[in-house]
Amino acid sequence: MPQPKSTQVNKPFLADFLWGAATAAQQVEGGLDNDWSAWETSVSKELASGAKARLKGVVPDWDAIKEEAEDTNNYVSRKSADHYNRYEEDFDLLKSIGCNSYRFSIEWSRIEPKRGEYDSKALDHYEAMVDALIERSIKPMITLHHFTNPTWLEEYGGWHGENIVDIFTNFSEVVARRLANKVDYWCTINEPGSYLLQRYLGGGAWPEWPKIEMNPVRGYSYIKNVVKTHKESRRVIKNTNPGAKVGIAHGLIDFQLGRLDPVSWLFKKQLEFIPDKYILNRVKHDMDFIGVNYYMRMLVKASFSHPANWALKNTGQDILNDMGWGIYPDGIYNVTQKLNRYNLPLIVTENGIPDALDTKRAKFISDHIEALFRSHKDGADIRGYFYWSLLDNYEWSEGFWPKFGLASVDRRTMERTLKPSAQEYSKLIKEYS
């Protein structure tokens, strides 16, 4: 493990560093109609009475989330955060912050309801989020894809489907051709290699996904589609605005040895193929960055159990957050450090902690952007920091209980109060500026 080198902060990042927070919108729009909000429903049952097998003795407090974690209504994503609404409200926050970009997806099944059938009204309402930006001096970076489909995808075979690349390619130059004279950054997909694992490896990140199977031929046929994907929208973007900065974002972890033993060494390297040799080797030529989501570091201990057992969230030692994850800020060193080899700037398009009480995230934001920031010193071209997530909102099939946001949302009245960790992240965005 390349260990973190002592420096100082003697100097700010590049004058134009994007300081952020990131959003997806099956997270925070509210009032979708996808693949996954059609999905939710069915399980929300089942998510609901495992709660406590699947989270007890894995949270730190399972008393403190228990009656939220137990209630089917906390799995099915409704109104979310109301942002699709609320987007003017929420972007004077990130102005107060002191934020300068702005991380969000655009909704495939709102632009394309139907195969070939684009909204126009759904284009206007993104412009006027694009537009509402702009005019408080925040540089939107769109993201294309968010892990949600129309459901009308699965007729065509979804991301398997010999006609995806074209689909998806229409739908990326519609979306270009409206907003790519305003927009300067772009990530195509969001997270590919877990999606990967998620719907075509048996899952393992979530509790739950959409239509999971164990079948890598047809996840293999998924990656060969993304990079095709992600190359062909990346030339529509840029036909729009040839200056245009397009990347994928890249869910790393920081994964390392809890065991000095040829079976963990071994599974330790299929972990950390798919997300780098696997993906990045197949893309790096067309890539103007590396988006980097990173939340973790994880020990790799081969054993007699299950392989899903083998990569342990927290070393037993480790502070943690509400969801049992151990709080590591230099792998966010390690991983920017690895990337070094591609000689792309890196921007880490998600970093983030659940933490409902709002007693860690400070330290936690502090603690990364100070590893990030001996990375940038020791030679890597970091280029932007984005802390998800603006708003406490929808985390997947874990549903609401776990509070990412630097601003709580009350469910019931939809009223945004920013957390004291908001204000720290102020401070620190003028202090390395």
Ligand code: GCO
Given for the second form:
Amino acid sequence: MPQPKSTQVNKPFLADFLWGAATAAQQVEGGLDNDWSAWETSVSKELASGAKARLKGVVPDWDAIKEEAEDTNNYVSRKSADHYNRYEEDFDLLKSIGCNSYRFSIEWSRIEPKRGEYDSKALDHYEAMVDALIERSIKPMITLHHFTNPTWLEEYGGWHGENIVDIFTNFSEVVARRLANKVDYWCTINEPGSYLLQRYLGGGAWPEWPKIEMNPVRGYSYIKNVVKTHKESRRVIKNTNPGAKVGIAHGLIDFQLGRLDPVSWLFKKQLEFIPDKYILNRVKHDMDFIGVNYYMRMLVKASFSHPANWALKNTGQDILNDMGWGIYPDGIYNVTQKLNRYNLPLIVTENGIPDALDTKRAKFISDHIEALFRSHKDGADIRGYFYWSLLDNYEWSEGFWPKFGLASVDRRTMERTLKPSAQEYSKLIKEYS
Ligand code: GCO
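Show the other one: the form predicted in complex with this ligand, since we just had the form predicted alone.
Following is the full complex, with the preceding chain placed first.
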């Protein structure tokens, strides 16, 4: 008989544990002029007309999302959640939940609208955000690259070109010189594995992506550039703030064998190799923590009759979220235990659920924090948990219909409303602190 929750927590996480929520500029700010905003309108019709074929039978309740998913406006970010103008209100929401940290990304296209020209007003804006967080005793965690790029980047070779290391390091240095004295936590790059898949290996996580291609040679160049760029960006951050803690926010999936056969085994090893082993093995001495973005497990089952189904988000064994991903809290225990071999602190930089009715989110958060706590007791050095996301937001090329937020956003009025699950998160923060 499981013990009542209150006696299960026999000691809190580390005293200065980061309890936060996360966002990304493209997904919440609004009013952007980057490679996504320049592209998303061009695919909105195709994504809307293709929604039924893409999602019916995959998501648990097609009828519930049909109206939004078949609306072309759903796929164009425009004002998004207007976080650019409403961040103070949003930080008050964070404070009311009891969060002591907030992860957000700096939009590169605002800072460097033209190659080599840096906008001091854009830096002023992000410094004002940092000051507003500090005023509320909320620690900022800045992500320097969360998928989006200035429109000029491709002319300079993009992320697969040889110029990116200098170009991105220059950008990182400009931001660090302005903010690193006030910001101790940094993610250089968000989910390089997802960017590799979506930009260079033909996609698979989202239905569309700017300049998507199947080009493994460029993909390999990209991954090598990620390693160099991370090291250089961490160096320039530490030049300003030697005590800064700098990591990469890694998208990590708990890959499990769906069938014991050599082909499935080999495919699972390959899926785990790039984001997990290739990058981490090359940057482990240049990291202060490993960021863990965990959402799901996937069952790996080689199937020559269904080549697209070698890795299944819907394992057939788990309750599904609104996007048809299996909910599997033990996976966060598994992925954090596996990372123990790097002997680095771990911060869960993202963990969340698309749950429009807010009927699954409270249990999702509670079960994942409980699994994290077990991992902490079993030796993983876990330093923080950022729920994805603070606000319902623009879920890349699925648009606005997935609702990940602790707060809903009225798309017309931009009014925020905390969901009941936010109170559960608030209670858990108290219980585990
Ligand atoms: C990320 C993600 C977020 C997503 C979230 C849900 O990799 O950081 O892309 O931006 O919105 O993971 O998919």
